[in-house]
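There is one chain below, alone, in structure tokens, taken in the form predicted on its own.
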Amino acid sequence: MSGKLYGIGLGPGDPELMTLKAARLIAGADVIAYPSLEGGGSFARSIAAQQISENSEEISITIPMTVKRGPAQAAYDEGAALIATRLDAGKTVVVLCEGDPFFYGSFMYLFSRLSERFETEVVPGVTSVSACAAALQQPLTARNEILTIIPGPMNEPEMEARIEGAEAVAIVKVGRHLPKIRRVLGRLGLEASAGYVERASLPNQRALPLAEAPETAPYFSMILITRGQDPWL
């Protein structure tokens, strides 16, 4: 019989986030993959470190860093490949992904690949837009407010419609994108109300209003936006 293939989210970063049945499921697996920066390391193998036996085996998918679709979609291919293997052979794959494994993340490219052949399950895991807001203790909405969450790649003017038209916003994946986010909130008179945080529940996380957030910005930081209040007074 094939083996089963797990699709585990970690949370945003601190080990302690992770669910009781991540860290089992981790720990008792045959093989762990995980996503890997090519040239670099594993963030989600270092936020299960501690839960990884030394009797699994250990698969890395080295994704390049490139805007191009091309390089990184024949990277989930050979990951997709290797784990299929192992699961042919009756072992229990798990997949580490950071945050959460359908919100924005990794795993979502191999199970399009793998879960027609091999029972599948997904593990969720706290999401980035969860711990943003438990770090700049801001609510993200309340009653019938509406969430809407935009990636910072997003075109200018696109992104500043969507915003208009917006009740509570969070902004992900700012990175080198904040110059462009900060002329469209200024525009739209919302930098006031606007939350900045990076590297969320780690040990070197910031949380700040945008107002007085550094000009760079890391790719694992996000801004928040609540209309009607302000979440600093």
The other form holds:
Number of protein chains: 2
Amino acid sequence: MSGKLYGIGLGPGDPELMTLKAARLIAGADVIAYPSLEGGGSFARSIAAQQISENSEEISITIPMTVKRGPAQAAYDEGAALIATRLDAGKTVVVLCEGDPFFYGSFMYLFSRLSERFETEVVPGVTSVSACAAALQQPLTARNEILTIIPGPMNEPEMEARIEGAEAVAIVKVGRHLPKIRRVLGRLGLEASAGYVERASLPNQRALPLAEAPETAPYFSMILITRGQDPWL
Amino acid sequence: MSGKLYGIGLGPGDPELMTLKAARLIAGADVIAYPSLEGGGSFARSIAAQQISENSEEISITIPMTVKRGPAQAAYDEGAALIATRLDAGKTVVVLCEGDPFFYGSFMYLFSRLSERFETEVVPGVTSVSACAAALQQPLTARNEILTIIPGPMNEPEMEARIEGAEAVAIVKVGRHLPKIRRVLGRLGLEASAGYVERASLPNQRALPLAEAPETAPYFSMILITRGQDPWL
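Could you switch over to the form predicted in complex with a further copy of the same chain, since the one displayed so far is the form predicted on its own?
Full complex below, order starting with the chain above.
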């Protein structure tokens, strides 16, 4: 009988923001798999470190940092094949995912390769969007407001059109796109209502009005815009 | 010295989807406060029940079910005043919130009344959107996709315009709005790519293609539409 595959959301970075279910499943897993960056460590593994048992086998899937998709896809092919051998042997495999597995998560690349062959369960996690709102002490959505989540790499005209027509907005994956985002928000007159957060929930978290944000942003950074059209008092 | 106020996200309903931080803070709180429905219990309290200490004082804030805002606002005024007396006495007060406190959460009504006077921390939680995607085994967003979260009570023409221009969509607070949503998705030709979830992560969870969903939906139900414009294989 085949083993079960879990894709487990670890939350935004603070190990205490993992769920009780994630902690239990990590501690009991036969095999723990996670993505690692070429030449770097694994952020996912660092979040889960305290829960990982010495008795678990670890599979690190090294993802090459290239613009082309091919090399990363080949790495996921190899990782999925390795995980499949463990599932075929009846082992429980837990894949660690930053944030929530189905919200811009790398687990999707393994899910698409393995979930038809093996029993698979996704354990949802706290997203960085919720963590950034908490850090800024800025509610995301009340009552019947709409929330739009926009990735920073989007081209400038489309980003402008999307934000112009939106209510509350979270711009994720800010990183090197910060100057473009500032231009867009400046033209829309929204810079004053925007908050900036980097490394939400980690010890070196920064949460600031966008006007006070640094010139350059790390990959793990986000901008929140809430317009308060719908006061909740 | 005043006590500290926490707004704590409990996740979508399964008590194991609460974070380690939420569990620790609930267990150690002097005072636990939560909203209750008039004539009903408190869903938030039921999620946290196993963590609540016998030594904690409990404050139940009964929210009247009326269309007018006034009575509910008066209930939050009273609840906030009661919580303030405990904070003034130096006690730690934990407010329990289903899901994430700043994502359509009732904690906002207390936050707006208390956070300027008292030290306040929001502990983010797993949203029902993440739980619904996990239940449907349907990724929300990959790569550079946009996610739009739309409340079910929105009027029909605006809902149609919002969904037509969107990529991935989560419609929350479906409940009695299900027939309207079906009409909108039918006109947009999107019914076949929509999934329906009720009571995500609870023992009586149902996750189905929208075409197989029941005629009537409970308040805690959601519809997810993902269009797969951006294949991740």
